[in-house]
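Just one chain is shown here, as structure tokens, and it is the form predicted alone.
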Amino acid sequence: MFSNVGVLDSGVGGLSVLSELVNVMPNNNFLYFGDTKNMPYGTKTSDEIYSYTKKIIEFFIKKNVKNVVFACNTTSAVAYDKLSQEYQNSLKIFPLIQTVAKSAVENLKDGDTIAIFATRATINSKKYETEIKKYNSKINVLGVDCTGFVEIVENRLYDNKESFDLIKSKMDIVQDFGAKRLVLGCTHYPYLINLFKKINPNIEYFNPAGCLAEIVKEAVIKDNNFTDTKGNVEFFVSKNPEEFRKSGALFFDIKNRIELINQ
């Protein structure tokens, strides 16, 4: 028996999470929804983000999905609390921030600074700070609004001088505050890791995707009896499927058909 796991994001960013999930759960079936029509979520209102996410969840339910991964920090920060209450009797939802916060501060000492690169909505929610301080109240949390990073990834603007200058301006903030660790607090940001390391190779980078995948695996496999048959991945987007394929190629070679869904 295979479990259908739904993975959602505003665009290609969540593919960095999907690749980790497929790696640790190769026999599982996944449905991925990239809401490219409404991308980026980070500049939207809380009500808009909630509405977009609820529609995707309803789509997943029609596809017999029982487990949903919020491969989107913004959705985890803004919409999870309300949606988890609404669907507590029908779905298991794995929110990115809340699931990985403990691991994000592992081995840091009291008084150390951890920096969070994230969208404006995630930073304004202070969800990372709230969750991290549950595990160590003496950690300093530096939130950095990285508006514009998602567009760099979605439009593949990696070599633009404007992109480099924007990223460097944010990295300079992290360096000025002497942060020990930098959390990639948006699933689009692993696409930029080479640029980050070029500017600052000395800081420790934390990509939540791998940690999240292991936790999802433990929860999902426990409830299922899997065979050795390879699982399947289905892709859905709300706009521009071929652009989605091109932009996501760094993390996932999408050979499957991408279905366009009007949300």
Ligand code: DGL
Contents of the next structure:
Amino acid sequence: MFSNVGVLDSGVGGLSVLSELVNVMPNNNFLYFGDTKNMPYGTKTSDEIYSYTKKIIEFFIKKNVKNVVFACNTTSAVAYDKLSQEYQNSLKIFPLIQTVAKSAVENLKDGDTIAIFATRATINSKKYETEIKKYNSKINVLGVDCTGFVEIVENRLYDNKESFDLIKSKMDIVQDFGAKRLVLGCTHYPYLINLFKKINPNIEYFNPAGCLAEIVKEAVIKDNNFTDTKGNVEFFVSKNPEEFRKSGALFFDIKNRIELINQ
Ligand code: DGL
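The block above covers the form predicted alone; next, return the form predicted together with the ligand.
Then the entire complex follows, led off by the chain already shown.
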């Protein structure tokens, strides 16, 4: 039997990771938690983000989850170190940034610039920079605080002029610095990829979701026996399940019930 894998994020962002996980592990059972009541995480303090995440972990533990994927860069940046210590005997946690940093810089040369689009909390933590420098200390890391992007996605404000102007202003920074690659350092940002590509079709885009899913698969599958039963996904949110269903539709067509959990 495959074990349950818990996947968490502040909202619909993590569905961009869940869709990759389901692709590579179609027989596995997943539980997805979108903390829509506390979203966005990126403008909250580290203590707040830590306590939101801990509550979700406790919820997962009650559901017999043994592996948790932080499908959230912000949580990985500010809460993973402490939580992974606290739960080291009961859970395996897969943090996003730490797991994908090596792939993010693959084929880049010394002196190249890699830009990171991420939330304020992720940028302030400098976690991407720290992790990337472990693999190549001669790469320039340009962190760009993209506060506001998460709300565009959660509220589906794609055709709005203010959204375009905000995104364009951030893309301009990346272009001015001559970055070679742009990391989608928040799981909400793959929802905006078409807009990004329209503004800048030339830069290399790196969406960490696929790489994270492969690494989770390697680790989880080896602990399990083969099965050909189709896996199941259960969805939980802390607010507005129907909005969650609509906003997440770009990455996941949720047909089943989305349970509301009071966190
Ligand atoms: N999607 C999350 C991330 O990857 C959190 C975004 C937010 O709630 O600010 O960082």
